[in-house]
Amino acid sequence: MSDKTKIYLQPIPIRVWHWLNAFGIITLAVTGVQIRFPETLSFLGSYQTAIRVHNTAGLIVSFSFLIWFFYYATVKSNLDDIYIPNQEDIKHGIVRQLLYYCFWYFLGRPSPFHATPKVKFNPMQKAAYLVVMFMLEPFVIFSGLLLMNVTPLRVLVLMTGGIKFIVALHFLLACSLVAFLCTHVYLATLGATPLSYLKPMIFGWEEVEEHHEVAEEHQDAPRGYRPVRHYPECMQHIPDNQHS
C-alpha cells in the first residue's frame, strides 16, 4: 500500500543551469567533432560556422557554470554538503546503490535512496558530480578559454605545456564529459517510470511513493538493501483524484 507525495527538489535557477549547460554540452559536441574531424563531417556548414558556434556555446556553458557555483556557494551555502561524499556514503552507500543500479532495480525493488531538497544525489551521484563539477567541467572551461585567446593569452598558453598539448587536453576532457552525459541521460531514465526523475527538472517538483508497509514488503531483502528514504517534513500530499 502507497500514497503519492510530491518533494520541490529543483528551483528555478538549478533548473535554468541545468538545460544552459546540457543544450551548451550537446553543441560543444556536435561542433567538436566537426571541427576535429573537418573533412568528413560537416553538421553545420563552414568550417569557420563550426568554430563560431562553438565558441558560442563554450562561452553560454561558462556562463552556466557560475550560475550553477554561485548559487549553491553563496545563495545557498551548502556546495559540499549536497556534492560531497559523507563517510557513510564511502562505506556503504556507494556500493548500495551500484547493487540497485546492477541488480536491485531489474528485480523491481525501489532505490535505497531518495531525494531531498538537503540531499539530491545518491552516493554515487555524489562521487560522480564531484569529479565532473569540480575537475572535469572546470579544466574542460579553462583549456577551451586558452584556445579561444591563444594570442593575448600567449604566456599562459607556453606555461600551461603549449597550444598542442592544450588541444590535446581539452579534446580528451571533452570525450570524458560527453561520456558522462551519455551514462546520467541512461540513469535518468531508471525512475518509477523512464520521466520520472525528468520532470522536476522541469516543473521542480518530484512525485514519490510513501510506502506503508516498508519493513513487512522488504522483510526477504538482499542483505544490504535498505527501502526508500522518506522525509514527511519535505513532501506534499496528492490528493486521490490528482495522482497521474
Second form
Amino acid sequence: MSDKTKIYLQPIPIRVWHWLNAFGIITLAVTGVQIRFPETLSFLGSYQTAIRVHNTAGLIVSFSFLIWFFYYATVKSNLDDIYIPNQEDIKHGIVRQLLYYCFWYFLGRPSPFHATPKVKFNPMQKAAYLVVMFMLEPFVIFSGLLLMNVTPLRVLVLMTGGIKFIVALHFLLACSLVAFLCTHVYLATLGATPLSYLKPMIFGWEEVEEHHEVAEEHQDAPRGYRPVRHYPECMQHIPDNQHS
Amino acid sequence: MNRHTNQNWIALFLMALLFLASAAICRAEGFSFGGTEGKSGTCLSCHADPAAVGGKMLIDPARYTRTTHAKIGCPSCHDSMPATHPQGGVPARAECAECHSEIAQQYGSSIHAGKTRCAGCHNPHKVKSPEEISGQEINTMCSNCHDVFKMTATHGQWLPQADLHIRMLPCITCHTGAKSYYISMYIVKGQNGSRFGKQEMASYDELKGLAGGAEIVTLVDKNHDNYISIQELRNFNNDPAHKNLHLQGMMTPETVTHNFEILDNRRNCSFCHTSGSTVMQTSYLTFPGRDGTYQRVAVEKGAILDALYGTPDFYLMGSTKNQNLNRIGLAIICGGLIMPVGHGFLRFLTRKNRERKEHES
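The block above covers the form predicted alone; next, return the form predicted in complex with the partner chain.
Then the entire complex follows, led off by the chain already shown.
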C-alpha cells in the first residue's frame, strides 16, 4: 500500500542557481570549444563574439555560484550537511549507492535513497558534488577570472604559475565539468520516470511514493541495504482525488 | 654574318666599359657599401663631441657606426654643404626617398602620410635593422605620437583585453599588411628585483652580471651552439637563479612594411587567434646587446606550443594550444560519457526487469 506524497525539495534560489549554472556552463562549453579550436569550429560566427559570450556566461556562472553559496552557507546554514559525506555515507553509503547503480538498478530493485530537503543527495552525489562545487567550479571560475583580466591581475597570474599553467588548468577543469555534466544529465533520468528528477528542479516539488509496508518491502533487499529515510515534517500529503 | 660579328664585338666592348666604370664607382669615397672608415670622420670630429655640438646635432659614434648609413657616410645624404659651415649655413636635410624610394612610396599611400616624415619615427644616425630591435622598442616609436592610454581606450571599444594587446603586440603587427609572423621572445624582469614587480626589459648589464661575465646568450644556450632547444628554455624557466626573470613573447611581422593602415581582417581576431600552429612554430629569443641593439637566436620549432614550461608567460588563445592537453581533455570528456553510454546500454537491455517489478508493486 502506498500514498503519493509531495516534498518541497528545491526552493526558488536553488532553482534559479541551478538553471543559471546549467545554461551558463553549456554556453561556456560551446563557446569554449570555438575559442580553443577556432580554425575548425565557428558556432557563433566571429571569434570576438565567442569571446564576449564566453566572458558573459562566465560572469553569470560566477554570480550564480555566489547565489548558491550565500543561500546554503548563510540562509540555510546547512552547506556541510548537504555536501559533506558523513561517516555512514563513507562507510556504507557510497558502496551501497554504487552497487545500486551498477547492479540493483538493472535487477529492478528500488533506490536505497530518496531525497529530502535535509538530505538532498545520496552519498555518491555528495562525494561528486563536493568535488564539483568546492573544487572544479571555484577553480574554473578563479582561473577564468584571471584569464579575463590578465593585465589587472598580472601579479596573481604570475603567482599562480604563469598564463600557460592557468590556461591548462582552466581547460582541463572545464573538460572535467563537461564530463560531469554528461553523467549528471544521464543520472537525472534514472528516477521513477525519466523526468521525475527534473520536475522538482523546475517546480520545486517532488512527488514520491510513501510506503507503509516498509518491513515487507525490504524482505528481499540485498545485504547492506538501508531503508529510505523519510522526513514526515517536510512532506505534504496529497489527497487521493488530487493524484495525477 | 660579318655584321653579326661586329655587333658582338661592340657589345663586348660596352660590357667591359661598364665593368670598369662600376669598379671605379665602388672604389669611390662615400658611395661604397663596404666599411665605414674615413667616410664620416670629418663630420664626427665635431658632431661626436658634446663640447662642440649639442642636442639633436650630437651623434653617438658607436651607435652611428653600426648603422647602414655610416657605410655611405654623412656627405651622401647631406650633400649640399655650404662653404661657410660650421660658422654659418647648414647642409641640406637628408632626403630619405632618394635611396628608400620603395618605402617612401609605401609610406606615401598609408594613413601616416603627411602626419610626419621619416625622422619622426626613425633617427637615421641610430637606426637599426628589424632583427636588432625589440617589439617594445617599435611601440616606443609609435607612442611618441600615440598616447598609450588613449590608444587603449580607443581599442577597448571593440577589442577585448585591449591593454594586454597593446602591451604585448607591436602596433605594426595589426597595422601593416604583413603576411607572415614569428614570435619574438625576450627576457623581462620584475621591477626592484621582485618576481611580481612591474615587468621591464632586462638590460644587457643585468643579464651580463647574471651570466657571470660570460656572453648573455649562454644564460639559455648552455651548449653554445647558437640555437635554443625547448629543453634549454625549460631549464632556464625552472632555474631558481632566474626566478625574477620571465620570457615574454611578441607576435612580430616577418617583413616590416611602411603601409600603415587599418585592416578589417585584424578586427575579427581570427587573423592572429586562428593562425594555428604553423605560425607558432617559428620563434626567436632576443638578447640585448652592449650597444643598444638586439641579437636574436633561433629557437627550436614548437617551443611556443610547449604545454607549460617552454614559454610559461606567453599564450595566444586559439593558436598556441598544446596537442597533448587536447588529448587529455578529450579523454576526460570520454570518461564522462561512460555512464550515459555504458550504463544506458545496460539499462536498455534490462528494461524488462524494472517493468516487471513496477507491475508487481
